[in-house]
Each structure stands twice: as structure tokens, then as C-alpha cells.
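Given as C-alpha cells, the chain that follows is alone and in the form predicted on its own.
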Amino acid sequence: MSELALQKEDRVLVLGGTGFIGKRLVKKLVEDNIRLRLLVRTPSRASELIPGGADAEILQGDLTDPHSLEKALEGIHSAYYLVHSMGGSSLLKNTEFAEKDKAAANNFISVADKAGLKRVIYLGGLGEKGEGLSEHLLSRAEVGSILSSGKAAATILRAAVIIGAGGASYEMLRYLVERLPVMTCPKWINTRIQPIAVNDVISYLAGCLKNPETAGQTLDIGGPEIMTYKTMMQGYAEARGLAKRIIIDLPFITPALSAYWVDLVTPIPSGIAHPLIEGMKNEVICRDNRINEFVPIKRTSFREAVEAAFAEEKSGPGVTGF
């Protein structure tokens, strides 16, 4: 049997286990009876995710600290790397965060190689490499390359816009469409994308762990529909039963101006909105669909993804009583 195949006694490390994707993945892995270890900065946040009786260890530490990484990786078969900085509260911090991401990935691989880690699974972003790739998507691609450079067999999943409550891209979409019946947007509003439901992302992540044939692979993941940002916004309005939104694309609007505007209308800080908006210029659709051979699932439609995401919301525009 391949050493890459996960055995019942093997333990899996989750980095970024309290984040938007991480907390959902932890829940799924617990349901699948996977033995877990979480490395987190704030253990109290992680303990809330672990039901009683689950075989899950929680360690306090940081990716910048080799000692805490050594403890976290001891006896670990596979690891999920779900750490990625979107940016700070202002635009000035984005380059700094990208450099920290690369340093953290290099630190992880250095310790993982010594620990004998067998597999690492990383969730990155779609987007073809080249001079026009946004800083945000380039950073994700660079982290994926770093993780692939180690001894552990890397599985790189590349996703576009993820539709799920609490995700920055979805929340920006939600607030804009719910609050603004008329919008002026950058010309990149017509870029093609392939949004994916967060629950489908979780299914793919969990499925890759169970299928050792995905080790060493870079795989695109997306939903069943190819859209544009404009049709996605109209699709959200339709799914929510809102009047059709009037969306005007103006070529002279820059990403910086759009980011500050989003900062005013939504709870998304400009430092996070800017890389998301800058990435709108890059077409993000699946170039191959091999993932469906390795991890066959019934993909969720965009409308169903929006309905599921909104059902999770407790406050904000459109929620009764807010």
C-alpha cells in the first residue's frame, strides 16, 4: 500500500483551521473520523469547533515560529495549508502581507521536510501566470510553488470566487447587490469567472485527502457555471428575489478608487477589497476538469450556493430584523 494513503491511525494537521475554509473543513474531517491536530494562535477559537469525543489536538503556535511548527508536525502524515493573508485595513499593507505569506510557506516546508511529512494539501487561486496576474493571485501561486518544492507530495487546488457566508468575496458581492440598485463598476466587471460553493470546496479538500492519486497534482476546482462578475451580481439579485440591478461599467475607475468605495458601502476594509478588485482583471475559470475524475461530486449551482450562504447569515442587509 502506498505510503501516501492515509491510514486510520494517521493524524492530519490543519493550518488555518479557524478561518473561513478551515472551520468548515475541520467539521467535515471530524465527521469523517479523521484524527486531527490544529495549530492556532488562539486555542479558545479552535476548541469551539471540536465536538466532544473527537480525536483532535489543539496546539498554540505560529507559522513564523519553527519550534511550534516542529511540535505541530511531529507524527503527522498529511497537512492542510489554508493560511493566506488577504491584506490589512489599508492598501499600504498588501505587499507586506504577501512577503509574510512566502516567508511562512518557506518556514513550513523547511520544518516539514525534516519531520518527514508525506502530503500537503493547499487551497490556492485560479489565474494564469503572466505579467498581468494580480498581486493577490500571484501571491497565492507563489505559495503553491513553495509548498510543491518540498519533499511532501503537494496537492494544489485552485479555486475562483468562493460563495459562502463569511467569505470576503461573497460578503462584498452580498453587500453591494443588496444595498445598491444602481452600481458603477470597473471595466473588469465583464471578466469571466467560475464561482464555486464553499461546501463543494470542502468536499474537494476532504476528497483529496482520501484519494492518494491526487498527491503531486495541481487541480482546478469550480462550479457548474461560467459567468462574468456582472452576471454573477445579477444572479445574486435574482436568487434573493431583488429587482434587477443596473450595473454600469466605467473604464476610468481604478482598483484603488473601487476599493475605497467598497470600504464605504460594505464591511470589507479597503486593504482586503483592493486585491479582490485588482484580481477581477484576470479570467479565473477551470482549464481542466480532472478533479472530477479523482473526487466526483454533484456540483452546487450558483443560485443554490447563494441561497445556502444567505441562510447562514445572522445580520447584515436583507436579514429580517437587522
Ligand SMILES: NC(=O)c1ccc[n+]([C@@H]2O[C@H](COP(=O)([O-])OP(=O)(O)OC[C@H]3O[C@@H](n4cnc5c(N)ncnc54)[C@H](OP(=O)(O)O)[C@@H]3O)[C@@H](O)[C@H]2O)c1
Second form
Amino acid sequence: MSELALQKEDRVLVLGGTGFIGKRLVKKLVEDNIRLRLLVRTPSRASELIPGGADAEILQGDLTDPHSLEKALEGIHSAYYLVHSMGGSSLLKNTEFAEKDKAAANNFISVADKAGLKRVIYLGGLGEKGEGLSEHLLSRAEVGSILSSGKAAATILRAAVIIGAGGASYEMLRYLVERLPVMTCPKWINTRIQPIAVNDVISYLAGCLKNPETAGQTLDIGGPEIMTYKTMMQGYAEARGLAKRIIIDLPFITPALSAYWVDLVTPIPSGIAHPLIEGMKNEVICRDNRINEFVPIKRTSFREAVEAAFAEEKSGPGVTGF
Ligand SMILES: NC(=O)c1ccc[n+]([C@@H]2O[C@H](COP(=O)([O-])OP(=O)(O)OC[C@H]3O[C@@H](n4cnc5c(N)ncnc54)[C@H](OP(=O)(O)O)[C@@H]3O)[C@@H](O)[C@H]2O)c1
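Got the form predicted on its own; any chance of the form predicted together with the ligand too?
The next block holds the full complex; its first chain is the one shown before.
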């Protein structure tokens, strides 16, 4: 039996368990009876994720603190890496997140190598490397390369916008379309994109842990439709039963200007919104669909994904976090 195959007694570490993706993945792994450990900065935010009777340990720590990582990685078979450092509300360009994310990934790998970690599963961003890739997408790719450089076999999943209540990109889309019946948009409105439902992302992440053949692979994940930001906005309005949105292309609007305009219309912190908007110039579609051989699932349509997100938002306050 390959040492990469997870056994019943093995424990799995989740980093970023309090995040949009992490908290949903924790729920799924608990349902799958996986023994868990979460390393979180605020344990009170994690304890509510763990139902009574689940075998899940919560440790307080931070990726910037190698000592807390040593404790977190002790005796761990596989780890999920679902962390980024974008955030804050400064209107000045956020220049620090890439350095922080690079340092965090390097800390993780140096401790993981000593601890004998077998696998790491990371969710990063789609987008082709090379000139013109935004700082955010470059940084996501850099973290993937660092995680692949360690002794643990890395599975790198790459996704575009994830459709689900509380996801930063999805909430930006939701506020813009809900609040603005008429929009003027820059060139990025015609960039091609392949959004994916959050539940499908969770199925792929959980499925990769179960299938050791995904170890060492970089796999693109996306929904069944390729759209543009414009058709995605129209599709959101349609799924929500809103009047058709009038979207006027104004190619001379710069991404920086559109970022300030998003600050006015949506509550998404500028430290996240600005790097995401800069990335909208980059086409983010799947180039390789092998994930469907490794983890076959029935993919959710964009419309069903929006309906599910809306149902979740209606089901209680505080889901979105914004
Ligand atoms: N959302 C999307 O549409 C999307 C699309 C494609 C790919 N992805 C990828 O999915 C992954 C997860 O993103 P997300 O949307 O779930 O982000 P998120 O909701 O902002 O969550 C980020 C998580 O990282 C944790 N974190 C940040 N810095 C940390 C540190 N120094 N030490 C320990 N934990 C730290 C946060 O903890 P706190 O709760 O303490 O802040 C939080 O749990 C990222 O790699 C992202 O690139 C997301």
C-alpha cells in the first residue's frame, strides 16, 4: 500500500479552516470521519465548526510562527493549505501580501519536511504564467511552486472565481449586480472566465485526499460553463430574477479606477478587492480537465451555484462575513 494513501488512523491538518473554503471543507471532512487538526489564529472562530463527537483538535497558531507549525505538523499525514494574506482596508496599493504568502509557504515547507508530511493539497488560482499575470495570480502560483518544492507530494488545484456565499470574488459580483442596474465597466468585462460552485470545489478537495493518484499533480478545476465577466454578471441577474443589467464597456477606465469605484459600491475590503480586480485582465479558464478522471463529479451549473449561494445567504445573518 502506498504511503500516500490515507489510512483510517491518520490525521489531516487544515490550514485556513476559518476561511470561506476552509470552513466548508472542515464540515465535509468531519462528515467523512477524517481525523482532523486545525491550526487557526482565533480558536473561538473554529470551535463552532466542529460538532460534538468529531475527532478534531484545534491549535492556536500562525503560519508566520514556525514554532506553532512544529506542533501543528507533529504526526500529520496530509495537510490542506487554504491560506492567503490579502486583506485590510487601506486604499494604498497592498504591496505586502505576496511577500507574506511567500514567507508563510516557506515556513510551512521547512517544518513539513522535518515532520515527515506525506501530502499537501493546495487551492490556488488559474491563469497562465508569463508577462501580464496579476500580482495576486503570480503570488498564488509562487505559493504553489514553493509547496511543490518540499518532500511532501503536492496536489495543486487551480480555480477561477468560486461561487458561494462569503467568497470575496462572488460577493463583489453580487453587490455590483444587486446594486447597479446600469454599469460602466473597463476592458476586463470581456475577459473569459470559468467560475465554479463552492460545493464542487469542496468535492474536488475532499476527493483528492481520498485518491493518492492526485499526489504530485497540478489540476485545473472549473464549472461547466466558460463565460466572460459580462455574461457572468448578466447570468447572476437572470438567476436572481433581476431586470437585465445594462453594461456599458468603457475601455479607457483603468483597473485602478474601477477598484475605487468597487470600494464605493461594495463592502469588500480594498486590500482584497484591489488585487482581485487587477487579476480580472487575465483569462482564467481550465487548460486541462484531468481532474474529472481522478475525482469524477456531476458539475454544478452557474445558475444552480448562484441559487445555492443565495439560499445560504437568506438562511441566516453573518454568512458572507462582509
Ligand atoms: N474565494 C475564491 O473565489 C477563490 C478562488 C480561487 C482560489 N481561491 C483560493 O482558495 C484558498 C482559500 O481562500 P478563501 O477564499 O477561503 O480565503 P479566506 O476566506 O480569506 O480565508 C483565508 C484563511 O487563511 C487564514 N490565514 C491567513 N493568514 C494566516 C496566517 N498567517 N496563519 C494562519 N492562517 C492564516 C485566515 O485565517 P483568519 O480567519 O484568522 O483570518 C483564513 O482562515 C486561497 O489559496 C485562495 O487563493 C479562492
